[in-house]
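Let's start with one chain on its own, the form predicted alone, as structure tokens.
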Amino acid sequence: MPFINDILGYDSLSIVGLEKNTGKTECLKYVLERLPIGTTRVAVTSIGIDGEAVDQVTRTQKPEIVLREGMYFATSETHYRQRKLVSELLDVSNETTSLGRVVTAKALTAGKIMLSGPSSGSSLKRWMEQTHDLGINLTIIDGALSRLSSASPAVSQSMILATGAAYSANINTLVQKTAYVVHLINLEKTNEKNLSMLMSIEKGIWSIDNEGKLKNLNTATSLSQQIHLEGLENCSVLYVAGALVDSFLEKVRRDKHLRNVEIVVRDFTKVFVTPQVFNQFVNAGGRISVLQKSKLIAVTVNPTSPSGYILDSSVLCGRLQEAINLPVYDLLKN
């Protein structure tokens, strides 16, 4: 079965759409129904809402999440109230969404389930180390529209990426912006000794010079209207703690004494640049690198789009296949 074995090598996975209906839930469906519960412990949340029968902006059908039998979930307090499943509760946190406390159980029938958990990545992380406690094997977290960071390494460490023609219904630019998202996802790490310095510093923009001497340069983030870039002749590494943005990166550029510079970022979850800035700056010598890289395992695909647009599937598999040198699946098709 396709990279159902691959999830298994890994104790976490964000299943994430690049826009809604480009086949998330689909993918999560599919992957639940393949896992084999009988070696391994699942439990499975979503950082928004899945499993509607109906999606709420488009009024179009969605699939609904089944549980299987033995599977552990955390959802929203409103949401277990409706679940259609025989289950034990385990936990409610003391943590409120907008639906009410996150409730953690294990489905002791198989049932259809709405998910709605923790909303945010220091709480998703918080969960899942309690899930660790339950002697869970692997942690699937369902991302929500435009929310990269619940794909965040520091979250999960691996991630499957689903995209479609809702996400832009011609060919040439679905697979020219989804192999520029595989590109940021799949950014190096930095070498160890840069780790060794920056992996605690969690705010502010840093300078590392030629000898290894770290500086912090007193600027909060990369949005900051004033960035000085003086006195850095030295400088071989440029470390962004936060957002890296495209004003920032153009200002690197065109400084010629960092021409050739590393800018490390935590992960690709920060990167908030437009292809043609990144490229120029690629180009001109730079490179951006990470500290954390989580794994990606496949691409799927959804080639129909909620207004009814249907892209060629096979072209489309291919192209991005052979665009992001990945496997590509489509999986209603498959």
The other form holds:
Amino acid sequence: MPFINDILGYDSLSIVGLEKNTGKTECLKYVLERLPIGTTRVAVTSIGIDGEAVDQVTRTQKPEIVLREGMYFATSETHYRQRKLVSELLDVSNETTSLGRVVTAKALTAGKIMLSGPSSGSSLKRWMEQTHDLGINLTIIDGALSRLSSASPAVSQSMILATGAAYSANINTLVQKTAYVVHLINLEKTNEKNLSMLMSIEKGIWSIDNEGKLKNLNTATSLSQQIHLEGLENCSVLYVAGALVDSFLEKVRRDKHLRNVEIVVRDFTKVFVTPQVFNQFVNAGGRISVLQKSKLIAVTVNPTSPSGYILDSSVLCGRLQEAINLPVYDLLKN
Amino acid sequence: MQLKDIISSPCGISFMLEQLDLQSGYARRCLLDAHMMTGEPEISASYDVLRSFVAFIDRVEPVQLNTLLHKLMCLKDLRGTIANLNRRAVLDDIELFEIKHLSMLAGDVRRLLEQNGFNHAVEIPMLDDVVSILDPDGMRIATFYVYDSYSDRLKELRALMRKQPERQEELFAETTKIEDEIRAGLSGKLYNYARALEQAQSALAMVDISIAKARQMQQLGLCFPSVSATETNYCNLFHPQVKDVLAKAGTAFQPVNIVFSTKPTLITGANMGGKTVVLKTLTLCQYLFQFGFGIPADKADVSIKDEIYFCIGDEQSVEKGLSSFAAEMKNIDAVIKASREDRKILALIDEPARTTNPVEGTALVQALLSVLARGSVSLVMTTHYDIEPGEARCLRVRGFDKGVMNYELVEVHDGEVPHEALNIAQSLGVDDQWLEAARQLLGVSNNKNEL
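Take the protein just shown as the form predicted alone and give its structure as the form predicted in complex with the partner chain.
Then the entire complex follows, led off by the chain already shown.
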């Protein structure tokens, strides 16, 4: 069975799709059906509204999520009342979502449920900490549409990325765009020395010079137009705690003192840079690394787009696999 | 009047609420919804409860206290659920879970208090019967579902469901019917306990609030007041927020002693002499007293009021389009109107009519004093105007004494205001030419020894 064993090596897994209808829910279903729950206690939730029977945007049929007996889950009050399984309520949280409070329960029989868990990253993290007390070994998060933030290593240790014809119906573009996201997810971790120096810094832009001295550039974000990069002749590392954007990267590339600089970001979800700008920066000699990295376990594809376009599954898998050097699966075919 | 109505009062009660370490949001809501107490038995009873909690936290082991606080953190707002129960609605699993959770929590808190020798100042109803209804297997864990043991048929169907997953939908429909019947039965049984559940919920909120108040008394050094039938008397009174700000700046707050009754009290004194702080503190203490908090003083005898008015001059009402003078006149007018009804009123008025010309200002203040001297108003008023005190008691901030400001209030027998403004301005380092010119106008010499 592809990649199921890989998942078991981690405490948490998030499944994210690059676009609606890229097969994220199918992928979750695939994983839930195959996990050895006799030996692993599994808890499942979703960030934001998910698990509707019918896709709210494209009106296409969406698979419902089937839980197996013994699985734990978090969902909203509204969806809990609509469950089609027998389950034991363990907790009702104080945090409310648009669908009511988030409840945690354990499935006593198999059955269908709509998932709509904690709505923000921080409440999700709190819920995950809580599940530890229940003796959960693996938490699975059904990520929200095009919100990669739920796959942030700050939340989950490992991830599965779902892509497909819905993201782009042109096979070349699809491979290219997916490969770029995979490239970002796989950005190298910076060295231990930088890690220990930067890990606790949560805002601003900082530099580290050749002698290892840390300096605050007194700029809140890389979006700012007033970033002064003067006096950084001996700078070897630039740390951007928040979002990394095109304009900043361009500025660094154009500065002759910063040709070989290493830019460190918190994790790949903070990189908001177009592929062109990213490549130009790397080609000029720069490097981008991260403080935290999550393990990309697999990429899944859905060759069918909701508009009716169907790509050749084996060609797509082959091309993508070649481009990203990772196993790629079409779960409906397997 | 409820506590939530005075949160933004300039007397600084919000500081006291921020300092209050409540465990649950529900307790906070209960506290903010509390009505101001105006009866002697009510106020005394509330302080008796608080006293027993102060004794309790003195005695209890820190570990036990933490366990208790942790339990209180789990208190949820069940008003909606209890209202449904009272309407004889059929409760769903989430509501039944909440009721079971509350009942077990009430039992746990009750036991923790009893084990630590707490006398029954707060009565938490026993809800063991409720727990039994919602825990047919006697597992005593705070989780819930429609248990198999409620019905043999249900148990059978669920077993079938596990064995024959292909019949899941059909079987689920049938179990749903049975579950609904069971929920209806449970809701019917629980209906009799709605009142007890409500009491348990309020009692737990009360425990949370009382422990928070008791801990605040220790942290801020507050005292238990006694109820006085006549005058209000504070010994070493301080304002916790101002004290806190001063402590951060490295200076100490100088506590004051003050006594007042229904005879008007006039406070005069130099600028920066702490007159406004005195009024703020008096307002704060009256509220704290009538909402059952500790009082920031060494000793406090407080008389109960029906209404409290704090008029601080520089409120501008931008929304209503009133100038500072108009806003002030309206506020004071409300006091006068209220004074004509037969109610006990505390009115604290800071420098009335200060923004108008001194001739009319003096007349307004003089007249106010005589208007409010009638009726059952306890008036404490500060002013810079020269007023004929008449019946009023006059207190004066001692003022600059050997180069240091002395905030002590001393009784004087005339209403004459001190002339220290120039000296104080000089101590602030204000331009010499300006002050010299002012002195010449007043015909006084620059005698620094006065400072």
